[in-house]
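One chain comes next, on its own, written out as structure tokens in the form predicted alone.
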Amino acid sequence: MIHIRKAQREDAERVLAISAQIWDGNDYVPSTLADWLTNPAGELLVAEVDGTVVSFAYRTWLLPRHAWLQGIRTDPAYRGKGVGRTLSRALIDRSCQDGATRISLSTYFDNTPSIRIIESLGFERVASFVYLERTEKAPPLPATANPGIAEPTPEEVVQFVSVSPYLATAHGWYPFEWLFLPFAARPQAFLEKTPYRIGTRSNGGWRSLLCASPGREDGDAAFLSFLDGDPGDFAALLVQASRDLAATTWESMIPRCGEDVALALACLRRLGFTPWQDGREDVLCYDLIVSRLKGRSAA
């Protein structure tokens, strides 16, 4: 029998077993999972198998009634005995009880089990998009004329993100390391996730746009939401950015829908960034509704 509760901070140990044998031994569970232990916004499930704790997920809030799951993990020896499934219902049914109209999540495109049981409770694939890395290893970034940066206002962002080609191309997703941010809905919220942003200005509007966010803890990698407008200030843009943020290390969610691709791919691949998947989309946004949930379930 599968027993879902909340998680205490004696579970911890076999959380971190868990995640130890996900995406070998590279998972992020691990630098988080204090922060989910004590979150008070944020809720950590776990499932139990014979009173052994063998899967895990976390639920929190992109905005008021939005809620987002994440670090949905399963001990391989477990898999294909429904407690994914059971995990991923009760997370389901408890953002209900607390309010949420809506809920997201994101996943990598390799991972089939997880896929075929979100989508087979409902949730819709809305965005995908390209993971970048540019490690020290990379080249250095070319020498480049400024060509007048500046700072916009957060209005001005606000204007020029809204319109842009990059986030038509996301379906109005934007991106902030693994999570994504339904612009629309509350640009403040994206405004939040990346301080950071510089532009370069043309006939008195804004030619084009970076948006980033520096490292959370020294020694970790920027992280670039939003890059778009004139490829020509790309470079320029990066590199301010880079000094700024003092960024040797920079990670990236580039929007790509097929042959759909945001201008920043192919520039940002020419500037060192390497992708996982030789630039095909491989992190996928899912999202539900849930009136659309429970429309299904009383047909």
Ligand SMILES: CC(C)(COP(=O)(O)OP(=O)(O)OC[C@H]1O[C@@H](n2cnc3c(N)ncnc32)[C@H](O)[C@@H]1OP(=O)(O)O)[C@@H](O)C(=O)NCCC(=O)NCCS
Given for the second form:
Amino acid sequence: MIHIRKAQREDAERVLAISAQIWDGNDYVPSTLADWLTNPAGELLVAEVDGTVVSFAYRTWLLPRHAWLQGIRTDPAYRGKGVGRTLSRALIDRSCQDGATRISLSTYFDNTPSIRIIESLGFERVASFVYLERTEKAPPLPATANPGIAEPTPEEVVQFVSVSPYLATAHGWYPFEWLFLPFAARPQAFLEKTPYRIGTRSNGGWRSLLCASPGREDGDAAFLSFLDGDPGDFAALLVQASRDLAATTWESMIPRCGEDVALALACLRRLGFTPWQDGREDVLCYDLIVSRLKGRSAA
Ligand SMILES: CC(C)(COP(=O)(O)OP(=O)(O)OC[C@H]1O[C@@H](n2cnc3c(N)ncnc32)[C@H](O)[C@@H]1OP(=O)(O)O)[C@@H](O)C(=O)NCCC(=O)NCCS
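Given the form predicted alone, state the structure of the form predicted together with the ligand.
Once more the chain from above appears, this time first in line as the rest of the complex follows.
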């Protein structure tokens, strides 16, 4: 019998014990658990079997009425028994009760259990990305001539991004770390997530644009959310951004949907960014429109 309930502070020890068994102890949950347990806008649910917490998952809000699910984990000793799916369904139901009209999440392409749960609950794949990182082991960035780098206004950024091939390849979703947001729903959110924005001009307009955010804490990688325009500008923009953000390491999610690939991918690889896979899309973004769930449990 699976019992789902809201997590309490006393569950932290079990949650951490489960997390420690995930990905050789490299799970991010320990770094965020305190926030998950206290954030009034979030909801951490746990699943119990015979009174023992065996699984947990978290919901936060991307935008008003747009929920984001993340961090589902089941104790390896209890996997394949339907706990993960039951918990996911409960999190969807609770999100709907709390006013969600849309629910999204991301997962890795080879996470079969996760994908089976997601797709069986009605989520549809809406975008895909290539995860890239530029570590301290990468060769130094090249010396570049400054192609006339300047700062666009927020309105110019929104205009550039909204009609960019980059956003089209991402089917309208833009990355912020492992979160993905629909740009058109609230362009202001893009500006808030990417406070660093530089570009190059030509013919009175903007030719290229880079949007990024610094690492959250000292030593964290800076995150590149957007890079599009003339590839001839990309190296200089990255060099400038690395300098301004004091970034020694970078992470990025570059849009790719089969043969439709954002221009930035090839260029970033030449600049020492490496994918975990061979450069194919590996991070998948899923979306569920609640009104389409009619007849299912979460309706
Ligand atoms: C994803 C996860 C939470 C699923 O938990 P779970 O309690 O085992 O989930 P369920 O028992 O409901 O099983 C879900 C589906 O995965 C399938 N599955 C379970 N283990 C599997 C495996 N090793 N290979 C392939 N499919 C598997 C199940 O058969 C089931 O699909 P089906 O009912 O269509 O046959 C669990 O695998 C986990 O903690 N993984 C590590 C953390 C992680 O990857 N989280 C997701 C990040 S997006």
